[in-house]
Amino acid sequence: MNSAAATAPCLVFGEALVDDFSTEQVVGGAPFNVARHLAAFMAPQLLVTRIGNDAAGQAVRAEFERFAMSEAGLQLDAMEETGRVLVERSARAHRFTILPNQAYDFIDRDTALTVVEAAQPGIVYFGTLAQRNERSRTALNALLGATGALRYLDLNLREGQYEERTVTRSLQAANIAKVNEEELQVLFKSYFQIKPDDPALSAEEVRASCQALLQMFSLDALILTLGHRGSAYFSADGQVVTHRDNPAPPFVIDTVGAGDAFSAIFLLGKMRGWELDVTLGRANEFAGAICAIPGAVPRDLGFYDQWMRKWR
């Protein structure tokens, strides 16, 4: 990592939305979760997103204020609604409906370019959901073309919300890609024709396949998150760093936002120059702690104090 990345902001591109439970609306969106975590740790960050002029948009703006985040990258849409995900609770699992044609689908290219040119970011975080519409996809591509910053892709695949070509282009654009086990299976199926019902791959075959992905897309690193089992970091030079010695959370309320928490701390480690093994360990532990609270982001900002003291 160059020295500029240590002081320059992390530019986070993508959706800010509300999860609509009918009885309440909870602000979310993977990029917004990442940006809020970074802000809570007082790391320079800038979220580029778009919201509507509605109650949900007001809830998003309230979170910008609560986390003392800059609104320089926040675009307002006079016509489209703030992003919403309809959530139906059930005894077994929640059912999610991601609504189409939301404000974050229409992020303006020129406005985003003005922001990135002023910010001069050291890292750019992006995913795939905000690329489902051509307008936001064009804005992201222009933004990536305007900076030489490190590019961190959190693949974050949502069923029915992405095209394979978007995944391919995102991997080609990234320096570091983060996937979970299900997403890795999607990549294996797409690029190596390895199907879920095929015989299970050995550890060596998984490692070889991950190295093949690194070479195929000229990635510097591929991060595989394994839930409570930790994570594995595959680098282009053949190095594999696994981090499994993680304190288990005392209990699990839900796993919503665990991946976003991992990404935020990994990026924080990059920005602050932590050793890789330290970064992975802290990212794993923090993601586990998020599983022990309701939702993706704590409602009490005092939650972050223990981590600041611990990592000082």
Ligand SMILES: Nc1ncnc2c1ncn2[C@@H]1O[C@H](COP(=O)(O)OP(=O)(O)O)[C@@H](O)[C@H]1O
Contents of the next structure:
Amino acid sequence: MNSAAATAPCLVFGEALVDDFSTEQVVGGAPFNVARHLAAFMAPQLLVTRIGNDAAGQAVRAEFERFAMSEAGLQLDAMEETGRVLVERSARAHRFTILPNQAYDFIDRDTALTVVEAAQPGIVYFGTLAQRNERSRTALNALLGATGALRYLDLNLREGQYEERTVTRSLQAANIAKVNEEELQVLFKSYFQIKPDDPALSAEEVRASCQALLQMFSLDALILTLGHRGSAYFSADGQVVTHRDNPAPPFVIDTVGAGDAFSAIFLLGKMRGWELDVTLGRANEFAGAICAIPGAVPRDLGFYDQWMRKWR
Ligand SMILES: Nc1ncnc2c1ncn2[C@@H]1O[C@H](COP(=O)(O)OP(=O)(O)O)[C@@H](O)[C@H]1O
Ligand SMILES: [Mg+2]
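Go ahead and give the structure of the form predicted together with the ligand, now that the form predicted alone is out.
So here's everything in the complex, that chain up top.
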């Protein structure tokens, strides 16, 4: 058996949805973006999600097919609609309306448990959006309770879509948490009463606060992504690994899905046993390249070839 065949899968839990631009529909959802990248790199993965019996659900399934992903974790809901986010384009910034009560809010616990028991994942990826309703939150908690897998949380806070309690419990459940700068501000505000308009923290204060978060939630690591400035990895033993000098993308079209791309390659590195430093460098470089294509996931699968060759 080769090592790829022996790798336990990464179970990805959460929303598969459609970003509805009215002129076009783009399949997304952070977990689905992560799962598709992993699938493109031939890493064993399993997306646990729920869709409805509608056109958006067909679009999601077409992506499962395009990426040759297993549908073992794909639940079908006869009543609820496939997740949709309404996007209004404007010259300055897009406006997003995340619709409530979507099929991904109703992920069934027992079906999810059967899948996790059969799959024996080595890693579980989760976020917070698919925990906004009790039904899917319950399924996630049951699933986490049924496995000893490494737990990777990409907090991915969406305004109005999470409760502080869920953030706290998610951090408690995680081994590794990834946040962007805005999300770190939210954590500092909730747990240390540091407000965004307080005087800026020095680098040393940020570092100490991140160490405090690591301890507070017994995390192995906290990953802070910093947009075009790269990322910082804080580990429980006090180590900080920063990546600032990745090759910049030639141009930036949009940064949609940059964090998901980063997470996918971080998880790929874990699965493949890459050195931490190598993993972080690759995650940054790949996430940067995703900023140079429209959207979170390439339309042409040929996009992945260069990376596979480079990282072989
Ligand atoms: N403008 C950019 N130029 C180059 N790389 C970027 C840019 N924006 C994001 N990235 C890459 O994507 C990663 C995640 O982006 P970030 O915006 O921090 O996360 P999120 O998408 O979760 O908000 C960064 O660590 C970096 O590697
Ligand atoms: Mg994010």
